[in-house]
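Starting off, we have a lone chain in the form predicted alone, written out as structure tokens.
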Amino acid sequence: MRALPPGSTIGILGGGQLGRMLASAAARLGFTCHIYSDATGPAFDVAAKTTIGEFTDLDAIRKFAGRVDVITYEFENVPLCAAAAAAEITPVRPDPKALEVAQDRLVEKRFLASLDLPVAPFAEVASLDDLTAGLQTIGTPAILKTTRLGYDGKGQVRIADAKDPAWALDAIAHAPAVLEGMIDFAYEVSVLAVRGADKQARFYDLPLNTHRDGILDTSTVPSPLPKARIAEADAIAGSIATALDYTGVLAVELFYLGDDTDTPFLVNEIAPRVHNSGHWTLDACAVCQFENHIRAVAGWPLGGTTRHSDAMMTNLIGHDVDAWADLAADDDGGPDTCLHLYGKHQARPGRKMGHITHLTDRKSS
């Protein structure tokens, strides 16, 4: 594969925030980004190109695609139509067959069944009498989720036994789902993984995450895992990118069970872009993920995954961001700050408004 030269321009289909620091992150390079969008959003405000269109109509896709370079995605459910006809045009990095996996967590558990990884037990579920045999076969406390388009814990409900489970069918409004156990986990980690056009991957520290209402809290480095586990949670993510042909970041959520079992990891799911648990990389590493996903759908070579200090992400979730004030301040003498805001004019519950990482001298490897 060619590398793009300086210059070219590199289309991102999303305007959120993860489009805002991809565009940032190309624009260090030298690199024009163009943003395509059903509505505007972060990334409107610091891409040098703008197209407000809906993701069904392939035409407007197609248009925009002979008007780029490459082109990857800042989120998951970019339709896949779209992608594909995207990839008619210009090539798709990564490659679309990612999102047809990631977008279905039933195909997604399959998929990763198919690579012999270890998952949660799960069952699909398109009726009561599925949920019912379910159930009995996987057991209580268990989760259903929607196949499709649940993020930020939105589309999951907990079931915590199996008698009368209707009303968890009725609370995802009969949506296709799936079933899975719940799993007793020491600690959630993620694996943040590149893949150039070489077919190299590199591995960024594994960071440890806290969730906070079904959304990400905390992402901090270094992860307590001993270094051996963490090679063999590294070894999972290039599994599943050899797997994809995959370029570019991709992240892999894995519950991490402890060093007294069998399988101490469990896959739980992945994502094919960049990733709000790797945020800490803007300020703790001299290439951050995102640089190193516009490094990799470019063809360029990739830059190094080593950080230089210990971090401690956190997001600011809501009407968290109305104490920008306070947290830009920096002065208590404590650990240094980094804020980064997103640019939404609304706070809302749940909404992510930015991130602080909190960055102190790195103490271990």
The other form holds:
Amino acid sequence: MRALPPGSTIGILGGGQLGRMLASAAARLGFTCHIYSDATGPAFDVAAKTTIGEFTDLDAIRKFAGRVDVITYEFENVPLCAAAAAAEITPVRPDPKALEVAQDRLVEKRFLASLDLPVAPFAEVASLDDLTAGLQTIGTPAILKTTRLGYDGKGQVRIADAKDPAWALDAIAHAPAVLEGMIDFAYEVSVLAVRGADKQARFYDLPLNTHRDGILDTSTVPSPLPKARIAEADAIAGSIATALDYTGVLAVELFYLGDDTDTPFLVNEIAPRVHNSGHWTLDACAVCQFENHIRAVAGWPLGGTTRHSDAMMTNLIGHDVDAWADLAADDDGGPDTCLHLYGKHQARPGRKMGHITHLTDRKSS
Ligand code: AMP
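Okay, that is the form predicted alone; can I get the form predicted in complex with adenosine monophosphate (AMP) now?
Then the entire complex follows, led off by the chain already shown.
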């Protein structure tokens, strides 16, 4: 892959905050970004060129593709037909195969199982009979998730007992689903891997993630996991990236069951893009996940992934952002505070409005 020279244009499918941070990182390297999205969004404020169009308007997608030098995406629900149409004209990185896997939980689980990677017990659910049978095999508590378009805990319900489970199908509007055993994990963590044009992967430090109402709340590095376990987690992500012949940042969400178990990790899901649990890298690493993603898709050498500070990132969800003035004034000699606001005009419950990262001196290795 020939490295794109500075001055080239990077096309980004999607105009949200991830696109915004990708475009800012690209600008730092001298690239111009062109955003394609179906509505204006946070990325539009920082990109040189923007196009509003439907993702199913393949003529518009092809025209966009003809105006850029490489295309990447900032959300995993880019329709496959759009990615394929774009790829007819201009390279799309990561390869759209990653979208195909990540868009459907069942395809994803089967793909992971085919790599011999551990996942929670699961069953396909297309009917009440499937659900009843699945609950018998998997037991309760269990969690029923739509196969497609679920995020931040949406499109999923928890089932405490197997009696009369029809309500659970009603709750997900009878969408095709997957039933999963509820995992009693010790921690949730994620691997942020970046794989370059030379097919070599690098890994950021593995953050410990906490959630509030199904939405990522905090990501903290370092995590309390033993080093050997972190290496195992990295190896899991590395094998996924290799299997997908992946280029760019790949996030792999894992349940950590504890050090004294035979199977310390289960893979929950993968995100073929930069990820919220890697936002701390903006402030705690010389080269953040956004820049490394841009470097990878542009065919550049990767930058270092070493963390220079310990960090805790906290999402600002909904009206959390109303405290921006206090957050901006947080210079009382405590941890260094880095405030990031996404420029969204309206705070709504559950909406990611920004994040804040507290940095402290790096204490551990
Ligand atoms: P997901 O959309 O699959 O990432 O699920 C959102 C959140 O629900 C996860 O971050 C977990 O906190 C929780 N969750 C999802 N699946 C399971 C499971 N099988 N067992 C326990 N908790 C789960």
